[in-house]
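As a starting point, one isolated chain is supplied in structure tokens, in the form predicted on its own.
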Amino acid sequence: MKTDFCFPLTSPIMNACGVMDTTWEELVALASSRLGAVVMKTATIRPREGNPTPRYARFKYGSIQAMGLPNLGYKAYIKFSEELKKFGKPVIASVFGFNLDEYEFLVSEFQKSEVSAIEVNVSCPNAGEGIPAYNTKYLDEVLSRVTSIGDKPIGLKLPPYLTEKDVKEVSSIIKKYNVSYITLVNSYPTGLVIGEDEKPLIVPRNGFGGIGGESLKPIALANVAMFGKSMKDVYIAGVGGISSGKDVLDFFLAGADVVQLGTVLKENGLSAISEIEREFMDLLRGRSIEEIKGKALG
């Protein structure tokens, strides 16, 4: 099941970045599996530890979280990275800044290590003021600064965006950047979710935090579609609310050239993935990806 991408995959499926990928112990978990790719933690200059918790909750349709970037600061990824290498997988890092200084100093510091490409977080709902990505002259700014650095890939993640105007006026902006491929989404910004004592399941943010899992595949399938149908050179990784097979295939049929796993791996756990791996390639029926990618659209 190879796929097309900035590099060689033997899967499509690869795991979202923040979900089991802190660790060097859930790292190694991650590329002893059946993933195509590893998605290290999104990692800043310092370790973080994060919003109080409980910063993550489930409830009836997906998952509401506020974990506030906790990572172990980018030298432990950097190192992470080189001793990775033994599993033979692309090893993707992620960074975020909290200004244009650090996100061209994290981006620098990646070039020169061991991954295979490096994916620049703008859409981090839960961390400094405001999502990057919605500021498009700030946007602007952060990939003039980063995608001249050195010769690995750039990817992006974004967060959603609710209207095609919007698609349209981010991707004339990536469009004049050398960006290899765009994560599709980071989580819904903005949710509240109420438990049954009547009081937000997350403490941080006054219980605010990002939509994640089922209610957010139709919004993340929407933004593939609008990307993919405004974008025709860059890559998309498609990610939200993946937990069988049939929403992986979903994610190709709108568009996306792979697909990542977040909500049903900490739910569920790595066995998900050979799971959801079978499943999809039972609907696929012998056809390629390249033959049903953004078929539901025409």
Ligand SMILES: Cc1cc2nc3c(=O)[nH]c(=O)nc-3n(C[C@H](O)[C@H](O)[C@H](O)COP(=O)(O)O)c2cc1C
Second form
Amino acid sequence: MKTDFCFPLTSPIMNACGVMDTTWEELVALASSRLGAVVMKTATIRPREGNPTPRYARFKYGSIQAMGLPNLGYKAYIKFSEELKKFGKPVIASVFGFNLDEYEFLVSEFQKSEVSAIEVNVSCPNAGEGIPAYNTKYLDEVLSRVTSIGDKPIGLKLPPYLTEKDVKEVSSIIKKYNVSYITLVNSYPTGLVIGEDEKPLIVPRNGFGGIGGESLKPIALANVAMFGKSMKDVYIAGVGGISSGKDVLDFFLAGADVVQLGTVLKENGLSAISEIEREFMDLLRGRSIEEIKGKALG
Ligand SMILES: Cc1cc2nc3c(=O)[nH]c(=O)nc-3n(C[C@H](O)[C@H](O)[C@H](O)COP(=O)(O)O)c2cc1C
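What would the structure be for the form predicted together with the named molecule, rather than the form predicted on its own?
Up next: the whole complex, starting with the chain shown before.
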């Protein structure tokens, strides 16, 4: 299966950043799977242990997490990208900076590495003060710093936006810069799930956490559709609540160019990939992805 993205892919299904992609062993497992590309865990300058546990939980309608960006630090991921080359599929770095200088530094370091693209995470709900992308002035500044360094495609991992007006405003900022693709969406920033013990399911952030899985899907689909309408030239990676072939189909029908699996990989492991792919191929009924892209919206 071939599809257009900002680089060639053998499958339009990837992992979502941050799930099963932190250690070398996890990355090798992903690289050996049927995924079309591997996204590595969001890297910060220094390694981080992340928040106290429990910091991830499954609930009836999805997942809640406040991981706090546990990662091995950018140097480890630069080294992994060199070694992952032998698996022959694109490897994407993800970076998070606690200020503008950190974003610029991390992107310039990965520009010198073996990765195929660099995804700038401006949407982490569990690190730093607020969500960078919700501050449009700051988003503009981040983009002006990171898009003029090097030739590798720059992706942008965005949080869910609430209205078409928000999407238009953010799109007009992104359009000023050389952004190759946007990944829609990161976890819904603040949810609360209370367990049978009458306490929040997770410990950090007083129990608040980012919501993924089933509850996120309609929100993610709407973001894909809204950005697809306002930014015709940018590739879109759709993510949020995909756990079946029908979910994948829906994201393409809403206008995504590729899709990513998060919570479902965490819950069901690698076997989810081939199952979802098989179900999706059946639902395609011989059509190409190009034929169905954006078709739900006419
Ligand atoms: C345990 C966990 C860790 C995550 N870590 C990151 C991360 O480091 N960087 C990032 O951009 N997104 C991160 N995400 C968000 C996912 O990439 C994805 O956008 C979100 O979970 C929605 O997809 P899903 O509904 O398939 O889970 C994380 C999600 C989960 C569940």
